[in-house]
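The chain below stands alone and is given in structure tokens; this is the form predicted on its own.
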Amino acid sequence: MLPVVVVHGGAGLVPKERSEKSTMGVCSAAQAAYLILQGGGSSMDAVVEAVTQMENNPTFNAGCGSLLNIKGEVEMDAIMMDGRTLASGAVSAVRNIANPVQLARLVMDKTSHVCLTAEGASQFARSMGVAEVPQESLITEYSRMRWKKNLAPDANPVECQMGRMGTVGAVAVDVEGNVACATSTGGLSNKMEGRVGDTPCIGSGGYADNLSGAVSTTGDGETIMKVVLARLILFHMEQGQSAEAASDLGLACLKSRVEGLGGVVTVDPRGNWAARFTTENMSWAAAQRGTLHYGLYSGEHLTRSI
């Protein structure tokens, strides 16, 4: 069963033409970091990979193509988690990086520190040499378009919808048995300035435990924090649920307990797996034993030879 990754690139409402390009974006994701773990690459190492592939894919609501806050600017959320510690490493926030999961992953390796914010993270950022990029190569014409849209006063709010989610993760374990997560976002479409989701929350953006497992969530940031979705899931892994059963459980709370609605991808430490959501569309794909599964609708799997 091992290794496996599996990968989301954010739950909500894709639109028809953008559905090809996100779908192909989390194969390649998932591809990407299968090889790491066939060369026996650790599953820290897998997940930063497939997150980093997702942030620098402008369809994604991460890295250069993360959505705009209230005044049209770029603030973006990052965690990873390493099951086999609990280490975990998270910034929010943050405006000028390229890769928000690989400055995550310094804070955890790098400081006594499990969140930075804001400029705060970006001064670490520049101590450790990650570069600094220009904001306008963080800001696609869709997300702006997205942005304009959305302050109209007579905006449609199912238009608003499909800029309101999207977050990209992936989960994976590695041919050690040790389990990981990833999670990036650039966030709600015109919030307001500072705020800050689920995504690097610990437990909530994405949990990750050699003793149960890994999880990496996705939508309604609001809500999956007043549950703390991801332990929430792995809570009833260890009450002896499936991935998947865990899954649903924890998705099942979210919408009736606090009308919430996401998406999220776990695995655990045998390698079984699960790509679930209660959003109209969420990306996936999976790479495992030489085959990739990937999907976009409800009930949809598909399969190829990697």
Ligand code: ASP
Second form
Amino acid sequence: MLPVVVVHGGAGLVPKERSEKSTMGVCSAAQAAYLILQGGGSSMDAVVEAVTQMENNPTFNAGCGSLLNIKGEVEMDAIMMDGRTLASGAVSAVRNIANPVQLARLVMDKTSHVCLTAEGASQFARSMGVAEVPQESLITEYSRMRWKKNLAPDANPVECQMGRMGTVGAVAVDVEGNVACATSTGGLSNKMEGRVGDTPCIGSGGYADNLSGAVSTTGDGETIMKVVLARLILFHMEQGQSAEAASDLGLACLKSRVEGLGGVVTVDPRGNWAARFTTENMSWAAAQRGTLHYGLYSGEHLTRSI
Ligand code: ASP
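Having seen the form predicted on its own, I'd like the form predicted in complex with aspartic acid now, please.
Let us now look at the entire complex, which starts with that chain.
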């Protein structure tokens, strides 16, 4: 069963013209992470690699491709967590860097803190020699188009929801049975300046614990935080539920308690995994035992050999 990696490219409504790119993006990120795991690499390295690849892919709402805040600017959130030690690192509302997930890892490895925000996160990035990139290099035509449409006083809710997909995340278990998670996002289109979502909040955007498993979440952050979705799912696994049943229970609670929609990827330390969502779409891919599993629509589960 080990190793295994499962990635997602965001829960929401993926427009037809973007569905192929989104599926290809998650498949190649899962394969790259799987190569690391097959070579004996750690689950931490695997999830950072998968998320870095998707941050660099303009199809997704993370790194290059991030959605824009109300002022038309990029502010990004990311988290990662090590299930072996419960060490975690996060950044929120960070600007001008290409790979927030790598900065989150530096916060974990090089500071005594769990989360750095905004200008403080940027200063830390500079002190670590992380290259600053111009904001323009993170903005795509698509994200600018979404921002402009959502600014219109008559913006329709379906269009707004279409702008709400593309957060990226990964969970993995390495050959030693260590679990890890990572999640990265540009957040919600037209969000207020300084808005921080669920993604960098430990237990909401992700959680990893070798005693139960790892989860990366996506969806409506304001509701995900209210039910602490990633930790809630692991709680259900601690109560004996499978990765899939626990994911469904967590998402059902999100819907019934706070009317939230979203998606998750989940693993347990033995390598059982799930990719579940309550939105129209979530691109996802999993690599295990030489097979790539992937899908985008509810109930879709395709496979091919790696
Ligand atoms: N959860 C992210 C946020 O609220 C958005 C998403 O997953 O699409 O920032």
